[in-house]
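Only one chain is given next, in C-alpha cells, and it is the form predicted alone.
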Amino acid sequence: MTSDTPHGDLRSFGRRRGRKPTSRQAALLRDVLPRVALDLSAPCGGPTARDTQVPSETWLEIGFGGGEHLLWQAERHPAVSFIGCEPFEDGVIKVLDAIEHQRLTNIRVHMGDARDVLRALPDGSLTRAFILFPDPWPKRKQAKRRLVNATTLDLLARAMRPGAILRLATDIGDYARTTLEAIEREPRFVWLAKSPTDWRVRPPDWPETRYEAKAAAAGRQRYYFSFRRL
C-alpha cells in the first residue's frame, strides 16, 4: 500500500477545489489568506499575527467545511485562539470572507492536511479539538482513509493538554463504531457519555453545520461524541 503524503499518511479528504473562484474570491485567497495562514515553522500554540496578547486557550477544528461551527465559536470566544484546517478551497474562501466582514482576529487557517498542523504543534498546546462530520469513506475498501484512526488520535493526544476536550460527530454508523473502537485502544482519551442522550443529542454550545443539516434532511442518525484527554 502506498501513502499519499510525505509522512506516510493516506489522504483522508476528497477534492481540493470546486468551481473556478470569482475575481473577488481569488482576491481573498491572494490578500487575506497570507495574513491569517498558519506558519508551521513558528510555534503554532502562540497568538495569531493580529493578537495583542497571548491567548489562554487554543482550539483546533479539523475539516471546518463551510466554517459554520468555526465562525460561531470564534465569535463567542474572542479570547480563544482558533486554528481551522480545511483542504477544500471553497470552504476556506467562505471563512476568509467572514474573517474580513466580521473583523475576526482570533482565527488562523491552514488550507491543507490537519495532521501536518498536529505534528507542528507544541506538546499540550490545545484545550479543545473538533472533528465534525469528516469525509466518511463509506465503502469497505475506502475505510482505511478515514481520518479518525490510531495515528490521528496519537497526534491529538500529544498536542492536547490533560483535561482538554475532543468533540467528534458523524452520520455514518460504521464510522461511529470504528471511532469508539479506536478510542478504546487509546488510553489517553476517555468517552464522557453517561447516557444515550449524550451522544444522540447535540449540546447547545455545538452549532449545526451544513453537513449535519444534510444528514438530518436525509433522515440519517447523527452521533455526537465528546472525549477527555487524560
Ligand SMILES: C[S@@+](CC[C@H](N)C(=O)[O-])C[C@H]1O[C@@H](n2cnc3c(N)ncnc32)[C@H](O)[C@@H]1O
Given for the second form:
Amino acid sequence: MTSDTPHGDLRSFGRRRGRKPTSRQAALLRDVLPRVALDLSAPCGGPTARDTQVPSETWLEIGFGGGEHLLWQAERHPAVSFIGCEPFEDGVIKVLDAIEHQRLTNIRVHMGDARDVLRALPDGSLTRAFILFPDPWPKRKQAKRRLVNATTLDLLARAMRPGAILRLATDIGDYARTTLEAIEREPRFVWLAKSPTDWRVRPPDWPETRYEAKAAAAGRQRYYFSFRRL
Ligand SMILES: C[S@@+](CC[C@H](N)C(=O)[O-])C[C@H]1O[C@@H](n2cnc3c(N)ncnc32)[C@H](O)[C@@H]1O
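Can you swap the form predicted alone for the form predicted in complex with the named molecule?
Below: every chain and molecule of the assembly, starting with the one above.
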C-alpha cells in the first residue's frame, strides 16, 4: 500500500464531506473557522485566535466527530486550551456552531489530519490527548490505516510532556489488542489500569460520544484506556 501524505501516513479517516452545507453552515465555515483555526506555523500561540493569554495546559482531541466530548471538556475547563482535530466537515460545523453560540473561547480547530498538528506542536506542549473510537478499519487488508500505531504514538510521545495523560477508547477487540501491543513497545507510555474495571468502565469525567452510544446500542464491548507519558 502506498502512502497518502507527504509524511508517509496512510489515510486513517473516511469521507471528509457529507451533505452540502446549508447557507448557515457555509457561513460558519466562512466566518468562524478562520477565527478559531489552528495556525500550524504557531500552534501554541494562544488559546484561540481571539485570546492571547498563554494557557497553562493544552489538551488535544484527535477525531472529535460530532464534538460531544470536546465541547463537554471545554465547557468544564475554561482555563485549558483545547485543540480539536477532525477532517470531517459536518463534525467541524457542529463544533463551530457551539463555539459561536456558547461563546467558547478556549477551542482551536484543525479541519484535517491530527498528525500534521502533532508534527507542528512544540515538544512537551500537551498535558492531555484523547483518541476516542478511532475509525476501526476492521478488515485485515485495511488494518494498516488504523490511526493508533507506532508512528502516531511516537508523535504523541514527543508532543506530550512527562506526566501527561493519553485517553483512548475503542469498541473493536482487535484494535484494543494492537493498541496495547503498540503501547508495550513504546517505552515513553505506561498503561494505568490496576484492575479490569479501569478499562471496562468509562470514568465519570469522560462523557459518552455519539459513536460510543451507537456501539453500546449494538451491544459491543467498549474499551477505555488511560496511559501516562513517562
Ligand atoms: C469512528 S469516528 C469517532 C468520532 C468521535 N470520536 C466519537 O467517538 O463519536 C472517528 C473519527 O476520527 C476522525 N479521524 C480519523 N483519522 C483522523 C486523523 N488522522 N486526524 C483527525 N481525525 C481523524 C474521523 O474523521 C472520524 O470522525
